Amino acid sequence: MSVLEIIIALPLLAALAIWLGAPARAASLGATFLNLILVLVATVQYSGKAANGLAFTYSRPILDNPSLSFAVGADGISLILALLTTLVMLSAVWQIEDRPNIFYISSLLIGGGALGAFLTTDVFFIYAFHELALIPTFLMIALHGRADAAQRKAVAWKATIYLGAGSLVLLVGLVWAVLEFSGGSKLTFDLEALRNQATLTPLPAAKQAQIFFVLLLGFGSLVSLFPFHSWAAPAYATAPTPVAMLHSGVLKKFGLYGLIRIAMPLLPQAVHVEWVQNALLLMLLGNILVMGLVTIHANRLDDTLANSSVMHMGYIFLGIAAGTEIALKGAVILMFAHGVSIALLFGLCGRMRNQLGTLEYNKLGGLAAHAPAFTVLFAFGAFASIGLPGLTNFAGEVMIFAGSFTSFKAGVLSNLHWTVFLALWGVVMSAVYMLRAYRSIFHGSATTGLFMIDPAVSQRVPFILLAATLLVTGCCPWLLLNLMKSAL
């Protein structure tokens, strides 16, 4: 048995003891505090094995024809991943107080669900653990979100039916790369099997851009891509805070995952054709300028983030697009920086809005002469997404930006160079709307007179643990690049 197996059975069987009675709080609390110690176990197992390729794998077949095993395995990606998933994991439980079981047993499913989507080798179950960490996201949005019954009930209805469809066309572009690459008359979803088939007899490279831009549509309806983003942030701005936390710290990276672990290995060349990336980059422009100016606008702190959170998609686009080894780790470094610092910003959003009410700009102001631990935990969140040097914000922005320059010639500008200097904006309009934010909230006095008081030191302890994370990964940005000296 695996230890990857124990990792992502633990948040799965805590929800079940606890939907059968088992002290809520503290079996949630108790299993994913166990299951980040296993993760840095792991992760620090893994980078003393010199980082190469799949580790601590495992399988238990089920079916022979076609191929079908539960197999779990992971890599430095993977591995950054579930570090990202139990810490966000563990905040998320620890900010429930006071609610009933059921925003336990949800926030432990879709962590475990996320879990077991990113430490699965098997095409089946990384697409099946995904769509389980779905439900309970739907399902609170619509019963406990932070709206009037109608309106948390469109809300959740719209990101059920663009989810829904999302993954339906991700399922087809799946069952296509299954068929073509599983090799003779037995089908296999195994995915080391499939990619050393790839890699073996490599399709034309214009049958390798059809298959990815199906899973570029499916994977990118899933990570809010424009113009297929709607969805998202009403649904971030809706969703209860541990949800909230949740889907968009950890499992809107389920789909660019997708995209660097099944879709470039095995369709390599894809992402270099033209029209593919062409369409990509005008798609992640509309994620970075079209929302960023979309944010610029919002009056309230929870449509800011939910706006923000889609923005910075479109950098994580970018390296995938750009193809490159420096881009895409700094990717993948933004995708763990972007988790950590929106799962902080949400818990702090939250918070101020069970003290205050209400999270409109115009009836806030001088918080910080009465909360000021919990004004400079805001700053560490706030200051990470604009991409202040030394948060690992910006180390995975610069990577992105590098990495896109890596083939540039003198006098030679490709449409992907003319991208990034139209990105280089969005780091703009983010310190536009964010410091704007920081200034409604935190400084001057409120017309409304009100105010809040920080909170108890016990309820800061997952606040200061993202903060931490991201100012030693910041500082320390090695420790992440050091797990993915082989996997891209």
Second form
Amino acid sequence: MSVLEIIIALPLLAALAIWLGAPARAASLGATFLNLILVLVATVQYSGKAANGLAFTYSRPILDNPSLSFAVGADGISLILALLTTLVMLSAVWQIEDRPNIFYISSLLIGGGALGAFLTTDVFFIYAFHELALIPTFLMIALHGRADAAQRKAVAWKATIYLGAGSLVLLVGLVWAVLEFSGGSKLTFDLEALRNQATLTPLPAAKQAQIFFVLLLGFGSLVSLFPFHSWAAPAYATAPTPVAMLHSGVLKKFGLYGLIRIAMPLLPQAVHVEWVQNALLLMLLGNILVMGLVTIHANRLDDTLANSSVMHMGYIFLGIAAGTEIALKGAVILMFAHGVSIALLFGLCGRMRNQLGTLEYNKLGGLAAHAPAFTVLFAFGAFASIGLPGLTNFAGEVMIFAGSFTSFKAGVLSNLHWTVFLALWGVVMSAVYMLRAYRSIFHGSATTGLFMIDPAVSQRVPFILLAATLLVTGCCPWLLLNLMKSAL
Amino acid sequence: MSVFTIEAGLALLGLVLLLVEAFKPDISRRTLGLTAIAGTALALVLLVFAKHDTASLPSFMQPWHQLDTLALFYKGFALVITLLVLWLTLECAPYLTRFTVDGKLAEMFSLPLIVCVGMMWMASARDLVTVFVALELVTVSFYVLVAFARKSAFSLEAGVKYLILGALSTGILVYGIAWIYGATGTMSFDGIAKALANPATSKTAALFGAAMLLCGLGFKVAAAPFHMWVPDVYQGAPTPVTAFLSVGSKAAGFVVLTRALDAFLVEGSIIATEIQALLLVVGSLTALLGSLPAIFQTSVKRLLAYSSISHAGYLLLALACRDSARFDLSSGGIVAFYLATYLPLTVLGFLGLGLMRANGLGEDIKDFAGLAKRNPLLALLMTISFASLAGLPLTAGFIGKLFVFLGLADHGYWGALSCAVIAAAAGFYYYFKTILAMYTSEGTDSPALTLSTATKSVAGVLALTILILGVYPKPLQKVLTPASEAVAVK
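Condition change, the form predicted alone to the form predicted in complex with the partner chain:
Below: every chain and molecule of the assembly, starting with the one above.
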């Protein structure tokens, strides 16, 4: 028995208890709060260790040959993402929606699935838990999204088809990797065994590149990598608030986690093969520049947030494309930072929609006057998203940009370096659309007479929690870096 | 006690029930049904304690009857599915009797027992004559069962279609058997394997015979291009019979296919390459032709019929992946594993359909709207069944598919693998379309739907089986592992 098994089981059991009739709010808040504490304790314990490989491991074989086991274990990356999941999950179930039970159950299932994906070390279960989390996401968008029935169903189906097709491509890539790296006579899905085999007998770079590319397409479409991104923005804009928080904040990180945790260790040279790197750079520039421009043109807050969430994935992909240690660690930190900040922003956006009934910029204005606390919380999210120093996103972005330049030799600019130059313009675009959103919502005059008041103190708690996380890990990024002494 | 006495006893029980119903017309269907269920359950218990080796059989039986692990597994399988079908019949009785003559259900309780005996007999077959006799026992009983709801035009249409195509396929099967006999001079699987490994055997004749045999069996298991009868027959037949056809009849076909292919694809067989290619092509086609048309179905029963075809495709592909050193299970073992996981999924799905029908609802996807409001438990159970049929990870349905996909990838059959993946992707679409319908809020004004405690517990057990097999398939693998060895040794 490992503590990680309890962490994975808690939300799933809470969901079952609610279905059987337990009081929904108490059960979900209790379970997620306990989970946050457990993850925090595990994280603190882990960061105290000198060298860090996998910890808290435990394995239960469920099939002999091919060898499958329910194996849990965590390294720094897994723990950072588990921390992100529990934080966002607690804030998501804190939101009050009009159909309590189904919202709580689906939030718990999405969170539990994400925890399962981040904390298991068997490729089969990593994949399976992610699929498990996608289903409630899809159902919630289709059934309780914020548009008329036909439109929300269309949005949900679009997301499902993209994510479903992406998952299948991913499955093909994973099976290919398992077959290549199982070695000997036994097929195994155990990530550690596969990684050992990959270190002992690495594949030729050309072959690594092929497998990596399949995995990149699979994982990439789960993370809305350009040009497989068009499902994401409408899905987030339509999804109920807790679902938008959980999917954009947490579940979407699964694809990146898979690339860093599965694809790169197994296929270390792939990303340096020229055609793979060039393809990835082109795609991520699509995320940053194209989606940046799209975001600037958005006229509603939910559109801005949804598109910006797609855009920011480009930076994390840049860290992966660079493949240096600093850039990869920066990518992990930015994954955490983006998850926290976008969950904060989507949470606040949901409150605004509930109170005001509209999110269009030209109908809003001057909200700061009656809702100062709300404004400050929003500012935290918005400034973090822009990359203001002192908040976590900045640490991640700086590390990615710096890490992408480590291979710089005087006078020779590679494609990677040119990409960094172009990507830096994304920061400017982020500033443009976020500041524009901030100004038109909170300052100026309320032209249509809409105004909102601050949420009750108890309703501020989840937002304060998220904002404080941004501030603390932004000022002290070593708290996160300590977890990754040797994880990469 | 030997296993064949159990089979004889079961056949006797079937005949007695038939006679009792004929001479004592006032006997209640409940008594009949419960007797049949009790008899089958007893047979299942006895099977566990019976002697489990071929040597325990009388010596005259041994040349054409065997008791390896695969045979025993399929015998148990036949008993379990019969038990469930009998119970499902009782469950659907109030609705079914509206379509039968005099509101009677008599043969609905005795014929499944006869079918069960046929399936059990077939599992042990060592030669083509035994196969043929057992297969006909099953098929002829099914002719009656499919057309049982005589006042329903759909059931009659289904019965006629099944009869004509079934008879045709039997003819082709016999023709194939004759050619194989002509080419190899023997009916026994062992003899055929020996003859095929001998280069002096006529390749053309053997290949023609084997291909005809596969065509005949292809009808039975609904392989493309012989799958056209399935949607109409499944839709028209009474729901318990459909479940029986979908699981029992398919398992029967596949046990014969497993035995026959072990002979055809034996080490050094002169027809191995061609048969292998045929299997891959037919399997891929079947998976696609089952899955893609299912996208456009509006009736859930037809949808399940098409999905049943695509599952047959995966099973054929599993048979095409001959034994790999990287699996503990042989291809026959994987097929048995797949069928064992397929049983609870399908029965649960048809149980849900039967319950909807019994409560006066239709079988279209739109009739599922708002089911979650009317009965959350039934909606959850159907969700588990459909998600598992689609192959959702952590349910039984995924593990079976995983074996097939891994096998194909391991052998490098990339074309077949892509077809299987496309079929599975389509499956996700149509199953989740149905699941989504259950949770939409339309149709919530319809009355609530109540289930009896017995129904709840049986359905609950099936759902739990699906979930447990999905996360802990090891015991099932253990049960089937010796089976694969027995197959491999021959």
